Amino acid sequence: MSSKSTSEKPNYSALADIYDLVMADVDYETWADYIDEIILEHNPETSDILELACGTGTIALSLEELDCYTITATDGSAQMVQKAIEKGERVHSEIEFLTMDFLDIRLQKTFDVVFMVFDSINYLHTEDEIIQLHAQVKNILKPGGIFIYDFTTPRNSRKAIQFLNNDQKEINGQTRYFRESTFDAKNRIHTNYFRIIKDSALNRGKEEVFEEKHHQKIYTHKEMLSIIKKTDFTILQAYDGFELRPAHERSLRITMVLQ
């Protein structure tokens, strides 16, 4: 008889051991090459990166690979770095990768550029933190330095749900994953629902069930202007996807480049 054991955890923690596999399609490389396109726009003398909510690091170990910049990366959960810190280990990287919330930075340094993508700034619900994590940024920065990040539209969450939804993969024969993804378009909350089973003792017929939700609030592109104005930053440009061509109202992902 099987036994199940079935428990809620922080967000990418349980689902840290299999991100990279959930995350396969993920293009990293192009979208490493795109922050780098965007920094060799608006700051060609970039020395010092900062990457916020690096996740397993993929994207800071393709920077890493263009030999251009010294690089920090940071994330909230620390199980996700530790997956960082062993990739980076495998390749010799010199990143360093440290656990750390975006909305308390704690560094000694300051940097030419700091970065944050995937829409990470989705998970942030209110004004005062987007303000607040601006406000973290500024204070990191360089004279001259650039923030750079992007965030999803309602537009995108409509979409994506089509693919999203009712995802389900078995990995390595020991772990399967389901993802139920809904968007809740009158408060405009998109929420991924991650249900992470595994079989903890090897064909002895006990399972571990992990529970992950994570809740974006989707932004419009006039609403992110409005509250950017708050902060003190200037915006220098808004770009529509993985292009150097103006956001619209149809983009489905916009990335601000602020200074």
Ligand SMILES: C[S@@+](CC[C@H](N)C(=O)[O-])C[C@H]1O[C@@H](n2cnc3c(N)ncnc32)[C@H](O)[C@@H]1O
Second form
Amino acid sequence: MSSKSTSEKPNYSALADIYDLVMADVDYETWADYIDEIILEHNPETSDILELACGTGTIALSLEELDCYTITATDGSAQMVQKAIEKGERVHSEIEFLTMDFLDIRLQKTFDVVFMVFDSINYLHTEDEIIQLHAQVKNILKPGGIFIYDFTTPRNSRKAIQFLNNDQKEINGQTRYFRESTFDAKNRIHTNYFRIIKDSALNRGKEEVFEEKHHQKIYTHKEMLSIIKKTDFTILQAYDGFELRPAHERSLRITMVLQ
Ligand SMILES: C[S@@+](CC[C@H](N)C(=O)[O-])C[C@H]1O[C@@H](n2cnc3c(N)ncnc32)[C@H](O)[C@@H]1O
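I've shown you the form predicted on its own. Could you give me the structure of the form predicted in complex with this ligand?
First the chain shown before, then all remaining chains and molecules of the complex.
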């Protein structure tokens, strides 16, 4: 007889196991090339890079293939970092992967570039937290160093829910997931609810269900500019999507380059 147990998990703990499969359609190689392009444009002498919120390390590992940079990569989720370490070991990577909250960065080194991608900053819900992140990054940047990150806009959330809501996939014979994606336009909160179902034969027919609820605060371009004004950074550029052209009011994703 089969039975079921359901447990709510911290963000990116249960999801870590299937994260790369959930993100299978994301073109991380192009994303890494885009970060490299920005570096070449704004700080071409870069050698030391820190990635924050690196997840399972895909972009860091892709950047390492360019053979130009010494890379440290951190994430707040120990489970995501563990996946990154395992992927790194498989390709004999020299990247140092560490578990670290980006609001409490503890590193002895300084860097030419600090970057974080894929709307990781949208996990910060208050202006104070965003200012704190910038202050943390400033402490570990070399003089003239740059901070690159992207955020998604309300327009993106309105579009994204159309294909993310009710997304479901069978990962392998034993694991499947279901995602509900909603956008509260008034409070500008984008919620992704993941339900991960593991039905392992080894588990004597017992179905295990893990739930994660991710809330992201969605900022407008104008809001982000006004927050950045309160930090010690100046804006070198705000780019539209994955292009090297300026962001505009219809941009879905904006990549900030700050010094
Ligand atoms: C959308 S994922 C992006 C991961 C990776 N950058 C990628 O492109 O696949 C967001 C990541 O932000 C991390 N994260 C969220 N809040 C964090 C925090 N306060 N400190 C460090 N990492 C955090 C999560 O653990 C997660 O790996």
